[in-house]
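Just the one chain here, laid out as structure tokens, in the form predicted on its own.
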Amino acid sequence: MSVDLHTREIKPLRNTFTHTAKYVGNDKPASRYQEATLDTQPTDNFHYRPTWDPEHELFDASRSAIKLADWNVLRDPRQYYYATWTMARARQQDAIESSYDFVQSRGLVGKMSDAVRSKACEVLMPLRHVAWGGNMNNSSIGAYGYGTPFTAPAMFHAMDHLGAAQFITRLGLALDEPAILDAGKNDWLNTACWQPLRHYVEDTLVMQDPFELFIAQNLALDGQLYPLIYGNFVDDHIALQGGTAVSMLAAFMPEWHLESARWIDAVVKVAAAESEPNRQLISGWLKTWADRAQAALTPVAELALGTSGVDALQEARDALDLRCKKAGLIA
């Protein structure tokens, strides 16, 4: 008996889901990101309006003053959906673990001076609470924003902030005893130089417009905080004074900030280009919150870098203004 094997090509009747084909075309296969993201926002058949917010539907674009004909335009250039995001973060986690192994095997923390280690802890430990505020705010954007291409990356961003808070915690435990975490919390709650930033974070926690919150947290605050602290302070100041270990163990934060800026800038650019009222509104929000963030960070910059802190913070603000100009906002 002989067996004949034949190859048959089975042509699919369609290349993607109908709701995705509206955006990519019927003849073009969609990417995993497109299938997981585009037009997946619930829009109909809600049971009732929330009793805690009867003016809005459960998912309601009118929660924001920003108006878009289609919220699916706010796409992530990184094309993150759950799988690609987790794989990217897993690779970064592996890199951080390698850094910890290197630092511990060579005793680099013990080779730092007490003054450098103390200064690093004094500046970085209260930032655990800033990162936690970023987690809460992006969770709020994910909950009350509209359109999966906007809200899904916001939830990833929320968890990234939580990861940053955990990395700072782990850094503190590597540099000192567990009591250093309580000292950072006490500074956050009571030390004068941290109170303007704490006021900023606590005010953003109760903001109602998810897009304004996106501007206040992800663009205005983080756009100045991360270059100031992890660029000027950690990489350019602490590392040059024998604190290379701190720079290695905090490497996730500046790397993540540069990566996530692509998404943030893309969202702002597309939303502002939709209409002149959008551009005016976003530009106004940016000016208000960036000015306030700069003022709140000024005493922190002085704590971290002394007399050169104000200049370093101004460099961060200038870089933020340039980003926003490229995104089409009004200076």
The other form holds:
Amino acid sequence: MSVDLHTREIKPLRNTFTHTAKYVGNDKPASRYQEATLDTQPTDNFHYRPTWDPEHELFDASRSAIKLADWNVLRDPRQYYYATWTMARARQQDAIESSYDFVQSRGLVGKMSDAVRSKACEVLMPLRHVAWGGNMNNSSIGAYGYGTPFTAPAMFHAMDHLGAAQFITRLGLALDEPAILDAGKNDWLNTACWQPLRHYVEDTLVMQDPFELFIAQNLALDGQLYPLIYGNFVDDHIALQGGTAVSMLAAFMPEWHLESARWIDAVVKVAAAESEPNRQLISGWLKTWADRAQAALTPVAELALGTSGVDALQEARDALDLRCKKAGLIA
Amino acid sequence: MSNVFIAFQDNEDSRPIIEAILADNAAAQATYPTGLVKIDAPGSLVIRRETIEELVGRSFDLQQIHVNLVTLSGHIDEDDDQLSLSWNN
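Can you return the structure of this protein in the form predicted together with the partner chain rather than the form predicted on its own?
After this comes the whole thing, all chains and molecules, with the earlier chain placed first.
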């Protein structure tokens, strides 16, 4: 007796969920990102209004002054949903782990001069607290924002900030004794050059409009802080003076900044393009917060880079303005 | 003209690769035998890293395609930026 094995192909009748097909059509299978993200925001039949905010529904687009006909337009060009985001970050974590192995097995930290090592600690340690502020603020965007395409990547971004804070902590422990973390906190709380930045971070912590918070934290502050500190200070200034180890151990931050900038730019670009009032709101927020961030970062830039700090910060500001120009926020 | 072809497992990872190939090769045709995506193209076919990167929105190492690559035919010319298949006749 012979047995014939046949393969039989069964074509699915529908390629995706109806609510996803509404956005991407049903002629080919939707991607996981699309299925996990589009139109998954709860919109109707909420029970009671929250007692802590009776003006709004539990999920309410009117928490932001930005008006969009459909919040599903704010897509993430990186197409991160939980799985792709964790896999990307796991790869980066592995890379950093091998950098730590490399630096520690060769004693590279001991080969740096004390001056460079303490300079790196002095500038980087208080930034743990800035990164933690970024974590809180992006959690807030995730909680009070509207539409999963906007809020889900904000939550990923919050955890990325936490990761950045942890990398700074770990860097401190690799460069010095654990007391360096307390010294950094003490600088953050008491040293004059950090106070304008601390004031900025603390003011954003109580900001109500999730989209304004997005601009103040992710675009205005991080858009200048990361190029200044990780571009100019760590990768150029410190590395040139024999501190390559610091730049290896902090490699996640500039890489992540470049990657997430694509998402941030895409969000503001689409929101601003939807209507003139949106564009004016966003560019108004941007002007206010970017000016203030630049002022708050000035003493930090001087601490890090001395007299050339102001120029380096201006370069970072010009780069931010260029990004905003490309996104159609400023003429 | 003879066809070159390349086939990938039909999964989420291959998806941007397939889309990039179809975008870069106007004559390419995708078919979906069970579990696979097979792309046929007359004469030659190219996979470009840049196109894939645009679709996934982040950097992409072209060697990653080999995880899901099942089979191919044609002479291979490969570097960091592209992989092309062609017949030299």
